[in-house]
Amino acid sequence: MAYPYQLGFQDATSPVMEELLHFHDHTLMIVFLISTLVLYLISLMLSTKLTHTNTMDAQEIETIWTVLPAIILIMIALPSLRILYMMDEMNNPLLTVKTMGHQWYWSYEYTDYEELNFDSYMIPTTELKPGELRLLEVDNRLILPMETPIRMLISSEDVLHSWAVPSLGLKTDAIPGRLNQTTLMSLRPGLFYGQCSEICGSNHSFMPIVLEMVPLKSFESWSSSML
């Protein structure tokens, strides 16, 4: 999860988020190199009064600054397309969970089980226990098995919402009358926090998301106790 004064991303806990972090570093390095080159050329032009006629009118230089940006764009586009296809791919999910956004809470339904559904509300600040996080804790966490491909079906009952968990690389819009689909898989157990990421009304900032990833046996025990 995030910590105070954090500048970078949260630690990745899914294969997709790991790829996104690598792509971010890859793109950032390209931007840094381009910015350094441009600043160097600008400083060079401002610090000299000489004019080179071959620089002002040269077919070779025009070819270079046309071909080079095209190569750079390809270097950015290819890994980007790979991650897009990875995010859309469904590898035989073993569990399906339907998520509905409401003003201002989330409801979850495990469609593979009969009558296993619940609402998830934020715990008010006055009711928090020592060590719990303000504006991030909920009364019913979404319990899911780790190292298991899970399909999330996301929609809304009223207005636009967005179901987002940064450490898993997830952000899917919840749209009334439309069912969006995404997949998630956590590589390790733990608590992972998210929030609604679409302005949805006066209490938009009070509808957090808490995923508790547990081993498969623990999930089976929990689901049996809920039925």
Second form
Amino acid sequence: MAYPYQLGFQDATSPVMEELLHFHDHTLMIVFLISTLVLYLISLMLSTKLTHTNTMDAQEIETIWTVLPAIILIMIALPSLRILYMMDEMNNPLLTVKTMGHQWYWSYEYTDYEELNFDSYMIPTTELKPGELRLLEVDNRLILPMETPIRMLISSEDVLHSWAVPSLGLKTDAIPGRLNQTTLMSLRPGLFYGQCSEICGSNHSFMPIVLEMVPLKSFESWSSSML
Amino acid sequence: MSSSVLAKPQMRGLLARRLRIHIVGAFFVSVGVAALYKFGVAEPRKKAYADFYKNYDSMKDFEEMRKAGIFQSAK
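Swap state to the form predicted in complex with its partner chain from the form predicted alone:
Let us now look at the entire complex, which starts with that chain.
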């Protein structure tokens, strides 16, 4: 989950999010390189009275500052496309879970074997127990097995919503009349928090998502207890 | 009046010399900042993740969390 004064991403819980973290580091490094260069050149220009006002052409530098940015863009594009295709890989999910966005809660359906569905409403601030997180806790969490690929099918029953869990690198729009798919794979057990990420009305900020990742055996005994 | 002849000062190419020096300087500073970020932030982050998962026991982690009472599905 997010914490106060946080500057960077949340710790990665899925392999894809780890890749995204490293890609962001790579791209930010390039951003710092270019920004430092530009800042240096601007301060250089501001700190001299020397001028040169009769330049007609400068083929060499024009070549350099065309080719170098092209190379830098390729250096950004190649890892970017690698991760894009990695996110689309078929990985034989063990489980399919459907989530529907509503105003203003999420509902979850596990229909692979039996019919299990429930709604997930935010716990109001006045009803929180000590230690619980304000505006992030829900009454019924999405409970899933850890270390297994899971297919999430995401849609909406009314307006646009977006199902996001930053720590797993997930954000998929919930669009009425459309079924969007994403794959989820958590490397660790625990609780992972997210919030609705598409404006959907007055309680858009009050329909969080909580994933509870547990071992497969715990997941199986929980799901059979729910039926 | 005795006058010693001063050396003729450099009068041309001042901007070009300044640019030559500072282009090299700008290159080193910007590449240096990038290297600082890469070896100060990016590589330690990769190492931190590799070290975390090298001997990670997810079941042990789960048991600790379960005993702390945070799960709805496993008490």
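Numbering follows the first chain given and starts at 1. It should be emphasised that the depicted structure is a prediction, and the values quoted were computed from it without experimental measurement. C-alpha atoms forming the largest set that superposes within 1.5 Å between two forms make up the rigid core.
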Is_shifted residue 70 between the two forms (CA, 2 Å cut-off, rigid core): no
